[in-house]
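So this first bit is one chain, no partners, the form predicted alone, shown in structure tokens.
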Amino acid sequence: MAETSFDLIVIGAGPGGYVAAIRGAQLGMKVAIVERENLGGICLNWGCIPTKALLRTSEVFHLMHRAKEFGLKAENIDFDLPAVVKRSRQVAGQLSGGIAHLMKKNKITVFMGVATLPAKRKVKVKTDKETLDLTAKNIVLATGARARELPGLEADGDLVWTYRHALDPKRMPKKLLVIGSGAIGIEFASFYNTLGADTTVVEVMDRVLPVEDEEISKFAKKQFEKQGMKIMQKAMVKKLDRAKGKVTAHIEVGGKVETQEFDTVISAVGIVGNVEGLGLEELGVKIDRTHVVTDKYCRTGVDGLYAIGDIAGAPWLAHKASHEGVMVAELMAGMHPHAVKPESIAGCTYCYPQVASVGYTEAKAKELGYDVKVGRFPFIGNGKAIALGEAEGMVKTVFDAKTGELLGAHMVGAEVTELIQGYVVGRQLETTEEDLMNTVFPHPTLSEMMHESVLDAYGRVIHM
């Protein structure tokens, strides 16, 4: 008979939940995890990982078309969409199997089923075979989120897709409309556009990638348009008329409504927290706009109940969820972890070109009252970028003019999703401009641009 009493029960086995479970087990707790679908959650199975596999394919496809630039010959370049998707699913499957191994290694009991919370410190799990009543000193909600669907724009899996349909497409779109230009929308736009879809992106805000620094957004938009994307800003899809094999979109822009026909629409207009059906309201958990309200340590206000990751609100990032998972497990063990600081968490978008940032944008820093020093350095000034054939991009840094504190860093270009961690570590260590200027960056690397951007903020740039 399965054990029913635990020190910690985690509901949801995504990048927040499974990490919380592992850290709890490392700290000597008896741990169980409940998952209704796939170990690894949305991120590993239907989000971060499989999308990166698709985007890697489109990146290689793009480079193959540029073979002549590198002195190479490649003819009759084409792709096999089912094979592309198969590779993506295999990558996700391999990693999901890895999570199962980690659960076993750490002696974590796994229940595959649907959880509810009938009372404090109690979890009811309905599996395919039975219903189990479990108890725990502490419970962590890590149930994640799903795609938001707007009235009239609901997905049907045929003409109108969510990210799930876009990850496992039954056909290649010819004329594609992407609604929303956040990370999810622009990544799918980049993937399908690179493979040849005639792609239009509609964004209700005044610029694409609206959470990014304005200069970075503008630079990225120019690159997207160079690649043939059509970008409509300050625009809204009001209605979709569906017919056999086509969708007519009614798009409001500049106060007027125009119609355009597409064969495929991807809706990427945000996410909704998975808070329903758990029994949270009855326990006294506060919910605001589908997200559980917590303090900075992810405590819900109900004894022994925590909420982490997407269900606990922005930023909706896997690495934020994982860090919160570690934090709450250490709190339960009587340790004193630092609270997660949202402004010190990097955001990465894996479109072409890549976009990455951490900290405050220039506009936000000024809004908060900082007197700022801003540095910039273009990829065209970097030897490694030119050698890679990736001379389009820029690095921007924002400093407090009074203290030299690194307030924010913003990048667009090749491999910036890897480079950004240098600035993340810098912020964590409370690095100043002097520390960064006195650091020796290896040559030739893309990272030298980070150094030059800092130097530029203080009038000391060398290669520009």
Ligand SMILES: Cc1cc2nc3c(=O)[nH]c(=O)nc-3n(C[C@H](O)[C@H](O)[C@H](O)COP(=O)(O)OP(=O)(O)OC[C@H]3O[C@@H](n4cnc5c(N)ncnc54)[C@H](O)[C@@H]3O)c2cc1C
Second form
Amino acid sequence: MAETSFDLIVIGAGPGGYVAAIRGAQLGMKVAIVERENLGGICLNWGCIPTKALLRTSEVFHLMHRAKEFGLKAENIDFDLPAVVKRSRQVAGQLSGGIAHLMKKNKITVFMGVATLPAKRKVKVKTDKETLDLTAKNIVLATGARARELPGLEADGDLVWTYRHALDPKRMPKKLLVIGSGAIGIEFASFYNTLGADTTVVEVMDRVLPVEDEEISKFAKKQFEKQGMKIMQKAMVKKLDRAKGKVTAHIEVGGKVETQEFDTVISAVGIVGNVEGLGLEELGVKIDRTHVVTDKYCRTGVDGLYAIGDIAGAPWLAHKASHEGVMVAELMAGMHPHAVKPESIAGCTYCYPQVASVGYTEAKAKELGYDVKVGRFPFIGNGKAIALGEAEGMVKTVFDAKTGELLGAHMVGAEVTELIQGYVVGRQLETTEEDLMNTVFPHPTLSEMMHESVLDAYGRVIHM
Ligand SMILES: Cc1cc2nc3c(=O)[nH]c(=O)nc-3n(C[C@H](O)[C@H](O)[C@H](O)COP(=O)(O)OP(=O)(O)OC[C@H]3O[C@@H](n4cnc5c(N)ncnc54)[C@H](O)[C@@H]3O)c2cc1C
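Please could you give me the other form, the form predicted together with this ligand, since above is the form predicted alone?
Zooming out: every chain and molecule, the one shown earlier first.
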């Protein structure tokens, strides 16, 4: 007979849930995790990982087209879409399998089924075969989120796709409309555009990647346009008329509505938390629109019930979910972890060129009343960037002029999603301009631009 009583039950095995389960087990708890679909959640199966596998293909494809520049010959460059998708699905499958191994290694009981919360400290699990009643001292809700669907723009899987369809396409789009230029929309736009789809991105805000620093958005937009992408800003898709094999989009821009035809639309207009059908309202859990309301320690206000990751609101990022998972397990164990600070969580977009940032944008820092010092350094001034053939990009840093605190760092260009972690560590250690200027960066590396940007903020830049 299966065990039914646990110290901790985690609902949802995404990067929030499975990490909470592992940390709980490390701290000596008897842990169970309930998952209705795939271990690894959206991140490993339908998000972070399979998109990066696809984007690696488009990056290699792009480089193959530039073979001559590197003294190489590549002829008849082409791609096989089913094989591209197969690789991405295999990568996702491999990692999801890895989570099963980690659950076993940490002696975590896995229930594959749908969980509900019938009462405080109780979980009901419906599997294919049976319904189980479980109890736990603590429960962590980590049920994640799904694509937001706007009325009239709903996905049908044929002409109009969400990220799930876009990750497992049955055909290559020829004329593609991407609605929304956040990280998810821009990554798919970048992938399909590089493979040859005639791509248009419609963004309701006044710039692409609207959460990024304005200069970075502008820089990225120029690069996307150079690659042939069409970007419509301050524009809104009002209606989609679907016919056989085509969609007519009614797009409002500059006070007028124009129509354009596409064969495929990817809707990337945000996400909504999976809050329904769990019994949350009955338990007295507060929900704001589609997210569970928590305090900064992810406590829901109901004894023994925590909510982490996408269901607990922005930023909707895997590493934020995982960090919250660790934090709640440590709280339960009587430890005193720090609350997660959203402004210290980096955001990365793996388009071409890549975009990465942490902390405040220049505009936000000013809005908060800081007197700022700003540094900039272009990729063209960096030897490694030129050697790589990646001379387009910039690193921008924002400091508090009074204290020298690094308030924010914003980058666009090759490998910046790997570089940003240097500034994240800096912020965590409450570094100042002086520490950063006194740090010796290895040569030749792209990271030298991180140094130069700081030097520039203080009038000491060397290679510019
Ligand atoms: C296309 C795309 C690309 C992305 N790229 C990145 C990226 O590069 N970097 C990044 O940081 N983030 C990225 N994200 C966001 C990232 O995937 C999420 O922030 C992350 O997965 C959130 O983790 P989570 O644990 O909160 O939830 P999820 O990963 O969504 O996991 C929740 C799990 O709960 C399960 N579940 C839900 N309800 C129940 C129930 N009642 N019973 C049992 N199980 C249930 C679900 O099946 C799911 O497996 C991307 C997202 C998408 C869609």
